[in-house]
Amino acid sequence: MVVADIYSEVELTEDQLAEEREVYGGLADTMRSLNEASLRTTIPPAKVNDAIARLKEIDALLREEMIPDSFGVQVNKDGGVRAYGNAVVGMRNPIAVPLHTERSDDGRAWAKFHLNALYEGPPTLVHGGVSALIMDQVMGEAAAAGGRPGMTAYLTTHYRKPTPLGDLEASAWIDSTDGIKTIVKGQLGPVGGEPTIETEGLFIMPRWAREVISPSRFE
């Protein structure tokens, strides 16, 4: 297996991608304010089956064309990675945060992100469920950066305190390494604050990963 098998290749203009940026992006950005509104409102039942009456018609409108399936991962040109559908950091995904994570090439990511009221477990507090998924996003990120792309083998989640809803940030970093096995570690709470939530990841690098870094590291 190639990495084409796995990601598919597309060739916009740096134009191009800033307008998807725009656009699409906007239309995500649209939805997660909706979708937070939605849960929020007080308005009338009346003025509710008048929104819901429009909002049938943006969907019929935006279903006349779609693609066939997921979105998946797509490569441009320059290298840059479009998974714009991913569940925590994709730009088109309205149930996404989304994330926007900073890396190093020493194995480390982080980031800061803001989680309100659609992301809540028990009153005021993050669901344990939702700090489980974005770490695992960091921490797979960390392992790519330091050079050890991997699939979640397992996630073992310490909750050590309760998270509240708010600004928060997570970190994660390559811990150790074991032929195509990486083990990574990580935490997440408030900004400033002490976490509330510590990490530790196994990531299996897969074998068209093996194949494009330098099989012979492996073996």
Given for the second form:
2 protein chains.
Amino acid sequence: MVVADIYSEVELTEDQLAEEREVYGGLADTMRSLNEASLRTTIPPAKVNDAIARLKEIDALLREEMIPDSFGVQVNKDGGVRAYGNAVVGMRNPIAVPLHTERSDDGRAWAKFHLNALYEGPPTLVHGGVSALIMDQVMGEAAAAGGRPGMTAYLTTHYRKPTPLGDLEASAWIDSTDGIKTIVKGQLGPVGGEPTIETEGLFIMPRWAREVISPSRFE
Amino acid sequence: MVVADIYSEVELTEDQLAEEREVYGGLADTMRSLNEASLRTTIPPAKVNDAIARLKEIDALLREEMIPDSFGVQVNKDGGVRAYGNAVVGMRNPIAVPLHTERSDDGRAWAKFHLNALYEGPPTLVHGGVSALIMDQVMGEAAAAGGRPGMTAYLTTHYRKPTPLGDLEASAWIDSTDGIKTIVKGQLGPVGGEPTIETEGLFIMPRWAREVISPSRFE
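Alternate state requested, the form predicted together with another copy of the chain (shown: the form predicted on its own):
First the chain shown before, then all remaining chains and molecules of the complex.
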């Protein structure tokens, strides 16, 4: 199990984890729907103001007890990693799509997902930066899946054609390695059978990962 | 006034625009606070379930009347552009920060903003992809501010050092131009007086912009 100093350790039973997913994950799912509805609604001002008043009451309820800062990344005693606050994959983060990424240990990661009106840039199209956001996450997971977790050094996104809102797939794979450096490539799409976006990134393994995974390989 | 086919035209008076900002903008602001509270809350499951039930009632209320798809970009008869649904700057988009960008007609754009726990990647840090998302928007606005609106062809983000959650500044400027191509550079930060992220992007002017702005320049 890889644990960096920056991660906090927790001890939760399987039942506690399941309840957390159901209750707090359910809250995030409800908020995701509400986010979309609040963007697209055209109900009249009086009704909106009623909704605002009721939402503020719930806001006060939720704020009765909160973690002091951001969610961070927790490692459970069973080895499970909980990045519940992550802006792309976080189960508890209502602005995360969220992506449910799959991985294979040859250094690949991929996800199917739906982007609705909340992720728009040009009319009817995915915001170019949202595509980069998603690819950064999937590419980082590909590197980690191949045993080479790292921080992004650079990420280049090539926009080949417009990406429409709707059902999409992202995938990434380790292209090459050199010491602590990992080059990852990826793509988003497809539209008409071809990727709309192609990416390349360089990921650098931090010291804690080098020490835990294979100290001799990177000296 | 530049109007692409993809933009829809609307006719709203100043009073209507002001009411829209107050009512629907107020709804988005309320949702932004609620998003953060829902991520960080630790109130017990029974209270969460009560909140979920009440949120679902409001969801149904908002969905009584909605626009059919995504918000798109509207151009008002007074020439004002309303990208209210935009994932980064959209006044009505609750997952948008939102950025309030400033521009100058020599091709610069900049914004000061605060990123809270919703935008986290590694613990206490801004998600690398969120930085790219924000820079894509600010860089596109710099190109447009200089009279060269365009679609992103590529965007490279160099991560120089970690970007902590909190108060940040982004800026971008036109670096060079060549026919329909515009190279824009940008940076995010600062931390310790230096940028944490530096970016470069290529923006291509679409045909409608070339025709409206200066047809002879791009033939």
